[in-house]
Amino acid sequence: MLNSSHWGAFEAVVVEGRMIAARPFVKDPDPSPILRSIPDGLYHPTRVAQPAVRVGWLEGGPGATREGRGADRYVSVSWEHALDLIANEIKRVICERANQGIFAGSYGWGSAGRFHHARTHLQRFLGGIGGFTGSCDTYSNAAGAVLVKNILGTARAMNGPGTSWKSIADHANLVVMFGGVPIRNTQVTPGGMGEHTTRNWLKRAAAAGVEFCNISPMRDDTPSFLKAEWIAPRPNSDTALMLALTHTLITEGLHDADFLGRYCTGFSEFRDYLLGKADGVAKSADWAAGLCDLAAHKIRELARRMAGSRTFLIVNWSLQRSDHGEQPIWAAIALAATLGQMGLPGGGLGFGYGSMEGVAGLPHDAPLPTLPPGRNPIRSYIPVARIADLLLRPGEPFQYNGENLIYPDIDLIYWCGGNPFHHHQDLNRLIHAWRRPSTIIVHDPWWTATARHADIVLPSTTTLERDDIGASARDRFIVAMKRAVPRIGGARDDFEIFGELAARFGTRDLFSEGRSASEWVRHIYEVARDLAERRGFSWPDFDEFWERGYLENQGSSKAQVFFEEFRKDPDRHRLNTPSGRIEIFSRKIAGYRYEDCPGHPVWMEPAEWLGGDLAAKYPLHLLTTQPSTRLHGQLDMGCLSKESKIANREPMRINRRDAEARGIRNGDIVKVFNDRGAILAGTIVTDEIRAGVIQISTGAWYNPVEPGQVGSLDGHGNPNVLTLDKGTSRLAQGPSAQTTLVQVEKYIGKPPPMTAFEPPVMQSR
């Protein structure tokens, strides 16, 4: 019985109505062994049994023992009663604050499925009853993304498609990777993927003879088959290294200056700022060699290599989440515009290549099936990393994107579809935060940090538990995700709960607009198909299309490469920028007057780094990954995840000099600390990292030794008790979680027991 997930479709193999594994979906040339953890997912203790509401709210009130938040005991309700109480606490909150008083998070990666989307059947049911305080943009890439629209005039730079894999490995001669190519993160795409390709482009693109050069603190950021020369400068120091790259062109004549005259704005400004006519200071090889840790004639000689090859650049995700995230980005699309090779085949750059499956894939038109989120009366929202402020400076002023706005106040917050304690930076600070509002609800299949910090917790299906559709943009298949097993204890759809919460303010037919959930499968297929038919696409039926399990489109058999059109006519073709130009400066961006982002790409001291004066206190910088063996914290509980621990613990890298100077050896436990809180994990030693950086994958759950206790030291290793919540700039407001210093020491004494996969005390009513 087929079904997809995010890290790939597969077949569910269901043994007398249990589900016993997941097969790989047979056209998968790549498949994730992720897979193996589905089971273990489905059938563990902590799923959530029964709707369940915490005691400290449920006695006194909305608002009560707040800081009960993540340490109080539950009390199971009825599902009449639950969603009683939940109509209620919203009526009161819209009565009281407006409906700006409710922030509708739910943020995540919640299902593949392409109805059941928890966060779109949220703003369905809140937008029909006045409205909500929303977000925009997102973790993953927020920075570049507000960035590249501002000068590239489209989110598509950072989100794909870009030039597509087979340009790359036709055409290039040399691929420049700023963050590597990691495999572990093209594992998974929104929506799910009937194949994983990036594995096999990077082969033969090897096998043509294509060059690498990973610039990154860690070696193994590419697969080790790419051979790729490893360059490892000082974490956030990416922009200088690339203003020094620029420099070296344009002072060696080995620019573009056609290219630069034809398809840019801005160069003289953001030239007379390299050459250091503004501040004395040329942004030379010399100059950032002491910023990156860098001999300067290496620098030199990769500039001059760039310009004499068919060149292209990938530029990660991660960069981009670091304080001044925006400049990294800009740097390289001014790099990139200085080489002249934008809109070639094969040259230019990509961003988000080692990001995410299916960025630079073969490209397709083929409509995907969707819901429609409805509309949302309220006008207020915030940049989606915000949330801490949100929640801590009610009423204050912020600047995002050029508009002055103000945060308000938010009293109920409703969230299904993700975890924020896995996701947002600085836990402390959140879970301060998280005392604000007088309610929480939560709509979740598992017990992780979230739900245990809510105080109303519905429990709701997984994938497998229910009928749906998967799909990606990024992927040529469209997958029937059938039901394979039975509900499990209490759960519901979404869909099923909010039409509930509709039914009790009379809003029932919008939210539903009459159909049920299968009819709603049916009728969003039948809606694309009829699209797909006017872009020449022939899909069958939905009956059809469900009994067979999948459809696969055909992908375009000619290679893409992002901004050809433009390249061959920029005034035809011109961009939606001011100028219609690539803006190297932006006059738009400069009249904003950000001291934290002006107008052209510059370089500027992080927050925390090594090369700053806080390193003497906390020497190692903290790099946060994707994992390899879950997707960020799903399936932590999963026997891939499992076996990856280390005496139960989340493990952490770190260089072999670092290590010995502190006297720790493979599978120590090990205390990681800094200002803002401390967590506990096992020991790699490695000499696939530089020295002075540590690794540790995001997603481990939340395990406070003391719950709901601010401060409390985390024993499962979860990072972002330590990352620091920052905005990247006022431009965009994006996550700052790889600008994070820390020191770590060998832990002395017995570890604190893992709670984290227990479910929370129920107390008898």
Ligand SMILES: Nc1nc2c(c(=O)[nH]1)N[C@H]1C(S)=C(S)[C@@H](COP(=O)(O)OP(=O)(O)OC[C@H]3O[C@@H](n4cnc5c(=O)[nH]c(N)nc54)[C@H](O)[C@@H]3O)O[C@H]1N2
The other form holds:
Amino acid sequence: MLNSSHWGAFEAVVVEGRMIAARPFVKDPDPSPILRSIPDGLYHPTRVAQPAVRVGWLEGGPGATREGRGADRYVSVSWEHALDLIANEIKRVICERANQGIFAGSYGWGSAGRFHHARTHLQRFLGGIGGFTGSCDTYSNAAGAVLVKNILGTARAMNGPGTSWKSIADHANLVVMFGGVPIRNTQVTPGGMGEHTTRNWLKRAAAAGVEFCNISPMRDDTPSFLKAEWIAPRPNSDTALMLALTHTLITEGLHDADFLGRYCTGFSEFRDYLLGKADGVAKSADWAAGLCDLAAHKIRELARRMAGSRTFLIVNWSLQRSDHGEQPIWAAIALAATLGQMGLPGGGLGFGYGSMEGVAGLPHDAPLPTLPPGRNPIRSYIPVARIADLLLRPGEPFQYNGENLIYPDIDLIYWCGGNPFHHHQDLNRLIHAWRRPSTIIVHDPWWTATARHADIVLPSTTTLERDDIGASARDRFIVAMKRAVPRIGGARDDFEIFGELAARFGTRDLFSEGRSASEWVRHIYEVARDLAERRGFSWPDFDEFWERGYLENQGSSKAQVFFEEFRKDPDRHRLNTPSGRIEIFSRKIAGYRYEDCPGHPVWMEPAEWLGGDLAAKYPLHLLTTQPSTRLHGQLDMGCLSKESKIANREPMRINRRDAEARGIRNGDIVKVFNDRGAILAGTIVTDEIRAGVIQISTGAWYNPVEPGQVGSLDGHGNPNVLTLDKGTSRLAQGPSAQTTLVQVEKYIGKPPPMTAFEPPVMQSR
Ligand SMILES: Nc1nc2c(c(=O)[nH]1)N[C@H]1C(S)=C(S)[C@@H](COP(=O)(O)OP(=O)(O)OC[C@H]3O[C@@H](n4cnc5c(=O)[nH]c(N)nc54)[C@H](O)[C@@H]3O)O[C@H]1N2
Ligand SMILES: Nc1nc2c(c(=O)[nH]1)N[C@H]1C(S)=C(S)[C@@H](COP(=O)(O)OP(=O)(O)OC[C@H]3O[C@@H](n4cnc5c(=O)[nH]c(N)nc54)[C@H](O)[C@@H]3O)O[C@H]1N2
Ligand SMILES: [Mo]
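Next up, the form predicted together with the named molecule. The previous block was the form predicted on its own.
Now the full complex is given, and it begins with the chain already shown.
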């Protein structure tokens, strides 16, 4: 039976009603090994068996014993009882604080299915009873997306489709990759995929003779078959490097003045800054060498090589998940504009090509079946990564992208399909903030750290327990996700849960629009099919699609070149920016007068980095990359992720020199710490990572030694205990997770037991 996941389509192998394996989809040339972990997750003891209520909340009522969150026991209750408690509590909060007192931004990846999209169901339900405080943008690329909408006029520049790999393989001579193209990240795309294409495209480009340069603190951010040159600047110093490359181009007369004049606006302001007209500091290669810890001649050579080749720049999203994360994106756009190759085959730049599968695939114009989001009648929201600020600073003003906003006063959090105790920075600050609201409700199939810090937890089904459709704008396939096994424990679909809740508000029909789950799956397919027909595709009717298990759209055979039309005729194809051009200087952004995001790309020291004062106390830069063995926190308990652990802890990769200086060896348990907190991890000593930098993937389930306590040691290795919780700037307010310094020492003594993969203690009533 076919099914799908964010890491790829698969066949569920079921024996006597039990799923035993996920076999890769036959059409996938490079399936993800994460599939192996699916059956482990499906039947894992951390599945939430029944609706559960935290003892302190049940006994004391909303708001009682909030510091017990994370530590208290739970009581199993019936579905009826749990739903009554929730409905009454929502009514109380609406009555006392109005709807904006409910926070339901509910960020997270949930599952690949297009109908059982957990957050959308939550928001459709709450939208129908007066609305909620929501969130905008993403943890993935908020800083980049908000910026490029302003200066290129489209978020597509950040999210794709961009210039295709085919165009790069056929026409580029040189690909310079900031953050590499880690194939581990291209295992994933939201909504899943029928085929993983990145590895084969890279092979094709290498075979065609394209040369690669990897600018990253980690050598293995590119596969070894690319034989890429490795340049390893200090983390978070890329903006300085890009400015110096541009400075070299200009001072050596290698810039494309025609392109800058015809297609861009504001180059002269930027040039004045590069030449140091106002501050007396030329942003030269010599200047950047000290900031990036690279040789100045290397920077100059790279600039000349770029100008002498058809050069494509790749900038991964990771660079902008840092303090002033708008700047490396803007500086890269200015660099590409100065080279003047944007809009040419194999030239220009693209973002996120190593962040996800499909960003640079061959485009197809087929529609996606999707669940309509519904309407939120109130306009109250935060930029997504400001969750802790929202809870800690009710009533306080803040800025975002030119707007002056106020944090509303939240009394109830409803989270469905996401895991803030995985995704948010500075978890000790979050635990503190999380104590503010009276009530926290979570739906999840598993006892994640977020569920363990909630008052009411409802068990959701997984994709294996329901029918759905998997599809992504970045992939040609649309997959019938067929229910493979019966529901596990007392789990219910989110759709069904919100239908029951809506009934308690008299809005059931508004919420469901009178359709059952199976009618909805058919409906969203048929709506998309109509649209597909109008675009010249011919899709089978629903029954035939369901019977066959998937449908395959023809991708274009023609490579796409981003900005090709704009380059041909910038007047007819004006960009959606105030000037209609690429804004190297933005009058609009300058007009906001944000000192942390002025009107053109600039170098500003990040709050924490190896070039700053804090490095004396915390001399290692922590990179919290995406995990190769799972999706975020999902399937951390699966075999693939478990096999990767060192002494049961999340691996930490450290350079040989730094390990030797601390007397740390392969396999040692270490304590990683800074002023925000401390975690344990297992050591891997390597030469693949720059000295002064350590890597810990995100997603190890938070396992505090003292549950519920602010400042507890995490015995498993969730790096968000250590990361910085700060908006990138007042422009985008994105997360700054990659801006974090730490120290590492060998852990002496008996390590605490690992308990994150055991369900919490249930108390009988
Ligand atoms: N330090 C650091 N932190 C980061 C990042 C980083 O680079 N560094 N990256 C950030 C990024 S880019 C992202 S996108 C976030 C990801 O953060 P999240 O998207 O919040 O992480 P997931 O673990 O995917 O959480 C999804 C949750 O949905 C649950 N779920 C699955 N199916 C269903 C369902 O049908 N119904 C319900 N109700 N729940 C379901 C899963 O069990 C899981 O707990 O993390 C961010 N955090
Ligand atoms: N297997 C797997 N794949 C995933 C995910 C997952 O959970 N698992 N999550 C998906 C999601 S939601 C997203 S948004 C994307 C995120 O995609 P990205 O944000 O691009 O991914 P990261 O792994 O955080 O970073 C990629 C590389 O950038 C480098 N890097 C970090 N900081 C710097 C810097 O300051 N300068 C330079 N030059 N390089 C730096 C690191 O060495 C790192 O390996 O990944 C997606 N892919
Ligand atoms: Mo993401």
